[in-house]
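Below sits a lone chain in structure tokens, taken as the form predicted on its own.
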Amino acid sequence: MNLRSFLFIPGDSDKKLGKADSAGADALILDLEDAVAPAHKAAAREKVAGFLKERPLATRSCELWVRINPLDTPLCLPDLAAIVGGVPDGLMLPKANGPPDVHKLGHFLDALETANGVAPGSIGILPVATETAIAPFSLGDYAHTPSPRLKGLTWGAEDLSAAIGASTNLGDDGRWEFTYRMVRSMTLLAAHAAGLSAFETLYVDFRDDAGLMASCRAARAEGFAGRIAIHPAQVPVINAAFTPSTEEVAFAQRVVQAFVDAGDVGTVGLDGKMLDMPHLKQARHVLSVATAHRPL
């Protein structure tokens, strides 16, 4: 997925539903879960399939995803039920506990697709890979039983925190704590194993630019294609972050043509450093990340 930002919208919000189209993100996820208090799931459920279907796939700004709630819960499958017709670009699904649970929404996306007279496998799958205490053990296994529905992998501290009954997740310098940093660094690792898009978990101080563009730039280099945001202010800072410079660009056009000029080579030489595949390779990955959100 070319997916820079997710911005989470409570779905029970008329407010912030009503701004969501000008927030400028990649994509929007419209929140069944922890943003909706009990009393307000119904009718986040009625707000979200309305927002859905006043938004026909042709006519979206941005892409539409939906953060439905637990599979382990009963609000699960009436969440599927009312959503499935409006046809999200994608699903987010909470406390996953592995691929197992992916396709198991997968076979109730099969056959709600079908009664819904929705293309088979038009709505992804992102799942939060590590918000429970079994999660991390079966990061791996996404590699080896592949979904087509399955667009990437994500992230969570709050619920796994919550989930092993810490009482803080980060450390006294404000950085995670080991535990979370073990499994964001494994969630990265299995993403690309399986040939997907990591990104990178939320950013709880809306108000620190600063900070979030440095987390931003770091994840960026590290191998995350996006984040998501919790307040629209992040987005524009998340977008930049995620999107190549200029100069970026221009160094890696110039490795590419490097290798062109050189012909049938495995390693050439370019401002005094040796360069091979691997670098060719990555040159390659900025300039698609580029043509998608920067157009050359």
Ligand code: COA
Contents of the next structure:
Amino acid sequence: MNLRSFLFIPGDSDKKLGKADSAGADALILDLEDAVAPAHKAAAREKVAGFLKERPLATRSCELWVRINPLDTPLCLPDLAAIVGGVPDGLMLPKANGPPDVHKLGHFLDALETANGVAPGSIGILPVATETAIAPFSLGDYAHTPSPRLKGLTWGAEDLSAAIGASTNLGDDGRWEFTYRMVRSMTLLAAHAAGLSAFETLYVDFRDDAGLMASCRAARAEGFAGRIAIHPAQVPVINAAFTPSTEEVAFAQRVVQAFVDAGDVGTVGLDGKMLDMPHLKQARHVLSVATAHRPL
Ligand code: COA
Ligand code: MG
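If the structure you just shared is the form predicted on its own, then what does the corresponding form predicted in complex with the named molecule look like?
All chains and molecules follow, beginning with the one already shown.
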């Protein structure tokens, strides 16, 4: 299944965990990291482990992911030990420094899957690939170090600004400052270079549906496959924005048909415009995305 929406749920909140199943997200991210205060880490770990166990793989209506604590903290191994038996579909790895971190997490998972009788390689990994100052410098390396566990790349601005002592990551016009636009674009390119999906970072103003919709449409037009949500109300907006519209699907079908009708040629005219191979490739992409999503 193509994933459009990942909804964050703080792992220590019974109330929010109780709303998780009905949110309509393609995936949930049960958070053990920044949304959980230090004093509640152990309780969150137990709650998330229980949540997974109550929803065995075969019964899940959406994917269940867990954001673990970073590899270089003493919280990471206890997180993994507690949750692997519940077979999360994947783990979000925050503050990843690059592919070696994914490799290291993969080794931990190899061991813990074996210990827990979980099918080897079943748990995926989604690194947040821009949260440390060093991370952006190895984004291109993901393409050279393929791992079947890698399910995509996403980026984040808040931890990066904290890491570099920046008092803001936004310009006066409300847009990301250059450093954040740069790492966002690099994540997009790195994901595609590695044959992975790129996922847009969260939209913090969770009451602004119109702004979220416009921002998601722009992200999809740029090549992002989906987005992180922080509030249930954002999920339907994200799902809609990252689903090709009926008009887009109809146009893509016409493009493909135009090439079929023209026979063995590299370029055709449609509605008075020239189309060549990149247009055909994009049309096929739209059609494959449209069929890979759950219905809205
Ligand atoms: N998952 C599940 N339920 C959620 C939710 C979430 N992410 N966010 C809000 N809800 C629930 C609330 O508990 C509330 O339930 P109620 O109607 O029974 O009281 C309802 O949805 C409406 O919430 P609302 O009052 O609009 O928001 P809030 O002020 O309670 O919460 C946030 C705002 C931002 C704190 C909350 O959305 C949240 O915790 N988001 C996730 C944060 C996170 O995980 N961050 C880590 C990644 S950056
Ligand atoms: Mg963070």
